[in-house]
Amino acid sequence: MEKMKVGIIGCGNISTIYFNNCRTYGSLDIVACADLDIERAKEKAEEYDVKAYTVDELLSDKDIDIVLNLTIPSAHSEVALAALEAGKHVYTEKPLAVSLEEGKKVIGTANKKGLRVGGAPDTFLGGGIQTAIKLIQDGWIGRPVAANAFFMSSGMEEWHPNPDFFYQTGGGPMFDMGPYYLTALISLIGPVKRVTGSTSISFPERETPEGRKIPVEVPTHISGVLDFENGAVGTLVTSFDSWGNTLPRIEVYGEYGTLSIPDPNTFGGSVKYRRKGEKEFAEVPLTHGYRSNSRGIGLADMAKSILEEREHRANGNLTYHVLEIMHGFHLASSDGKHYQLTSSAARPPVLDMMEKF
């Protein structure tokens, strides 16, 4: 298989899984990495036998086809735009951008230059959610009419070494975890036409185990309602204010049955099904592969799609649609009215059960 050459910008913790996984995908060839901390880039370059560059050097390398953008969220749009201006396709960790204006500029620039934008999460391409998508498409529950999704946690300060960002602009449970749930819901049911929501900053500051205080700038509990284009109604709750719960991750309700969907921040998990008239849920064997941590599969699909001249699944329209929905929840709460989506995104095609990247 022909390979696309990839350069990584951002050599933090998340880069390790991408370095490891991308070497296993036949459509990708990681050739270089860069970071504002050049020593960190050199360490990764030595570990994975690639070139160590400054950011400008990487963008200037004409052999690099795709930039894998693993910078912090506040830098996502800046790096993506620089990559596009350098004539390179770009794949970005979630979210696409912090603001809607930045997201629009990234997508618009890519369209103008005839380049591809892709982005995380790609967990919806794993065996768990792909199995659920196939079950829905094959009619196991009939027409989806509703869905519930929940991410509930006590926040990041209990365990994360640098939790401050999660309580600053661009953070919060919706922007941190919402992309996983929304991308899964769109893949399962389709695009969203309207949202509303209520948000709350439950506690004005957080405290780390060491006693350090963290001021909270963003909502930490968001309850959102989604009106899908196909008529289904969904609920998404994301929270850093729960010490425990017994809620499902995602459930989709159809005319003839219910599907229980695994954690959308994983690639595998258990898919369960209960049909009308049955008393218990039954586990469904997974139909697709990529069930372990397969981060980078979305990038591999993008590279393969460029070579095959088709649309990739974790595409720019999908990542922007997710970004707008997340902002829509917050805007609906602050404005006291529904938010009408201006974007849409087609449901990504289900993977062939034997497809390899």
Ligand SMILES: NC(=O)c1ccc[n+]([C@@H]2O[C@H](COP(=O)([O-])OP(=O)(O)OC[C@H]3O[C@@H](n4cnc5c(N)ncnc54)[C@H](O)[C@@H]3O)[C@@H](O)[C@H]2O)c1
The other form holds:
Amino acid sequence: MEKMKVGIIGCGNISTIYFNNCRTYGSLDIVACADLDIERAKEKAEEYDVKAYTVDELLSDKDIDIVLNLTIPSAHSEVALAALEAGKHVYTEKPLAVSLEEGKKVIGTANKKGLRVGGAPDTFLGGGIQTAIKLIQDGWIGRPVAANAFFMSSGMEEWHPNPDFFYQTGGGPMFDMGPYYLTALISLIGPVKRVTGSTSISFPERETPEGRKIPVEVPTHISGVLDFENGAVGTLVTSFDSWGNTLPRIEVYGEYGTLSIPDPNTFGGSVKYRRKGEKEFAEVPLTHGYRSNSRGIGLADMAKSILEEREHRANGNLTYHVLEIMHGFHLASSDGKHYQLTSSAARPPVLDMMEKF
Ligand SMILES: NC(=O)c1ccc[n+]([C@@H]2O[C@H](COP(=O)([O-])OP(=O)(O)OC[C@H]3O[C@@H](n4cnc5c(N)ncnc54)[C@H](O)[C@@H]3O)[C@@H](O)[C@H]2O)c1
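So the form predicted on its own is up there; where is the form predicted in complex with this ligand?
The complete assembly is shown below, putting the previous chain first.
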């Protein structure tokens, strides 16, 4: 298979799994990496036998086709725009950008230049959610009429070494975890036409296990309601303010059945189905592969789709639609009214059951 050459910008925590996985995808060849902290780039370059560059050097390497942007959220749009200006396709970790204006600029620049934008999450391409999408498309529950999704946690300060950014602009549970849930819901049900929501800062200050105080600048509990274009109604609650819960991750309810869908922050998990008239849920064997941590599969699909001249699944329209929905929940709460989406995104086509990247 022909390969596209990839340069990674941002050699932090999440870069390890990308370096490991991308070597296994036939459409990708990681050739270089860069970071603001050049020592970090050098370490990864040595470990994975690629070139260590400054960001400018990487952007001026004519051999690199795609920039994989693994920087922190506040740098996502700046790095993506620089990559596009350098004539390279770009694939960014979630979210696409912090503000809607930045997100729009990234998509607009790519369209103008005829380049691709892709972005995380790509967990919806894993065996768990692909199975659920296939069941819905094959008619197992009929028309989806409603969905519930929950991410409930007690926050990040108990385990994360540097948790402050989770409580600043661009952070909070919706911007951090919402992309997994919303990308899954759109892939399962379709695009969203309007949302409403209520948000709260339940605790204005958080405390690390060492007793350091963190001021909270953004909502940490967001209850959102989604009206899908096809008429289904969904609920998404994301929270850093709960000490425990027994809620499911995602359920989709249809005309003649219910699907229980695994954690969208994983690639596998168990899909359960209960048909109208039956008393119990039954586990459905997964129809698709990529059931363990396959981060990078969205990038592999983008590279393959560039070569095959078709649209990629984890695409810019989808990441922008997700970004607008997340802002919409917050704006609906502050403005006291529904937020009408200006964007839409097609449901990405389900993978072939035996598809290999
Ligand atoms: N860590 C995780 O478990 C995880 C999981 C899923 C997604 N993500 C996402 O991955 C992204 C990165 O997260 P992380 O945990 O690896 O963060 P990190 O802080 O460990 O690493 C980010 C790296 O980017 C570099 N960087 C920042 N700004 C830069 C710029 N302008 N130019 C070049 N390099 C720059 C930093 O020096 C750092 O090395 C985030 O968007 C996050 O939401 C992380």
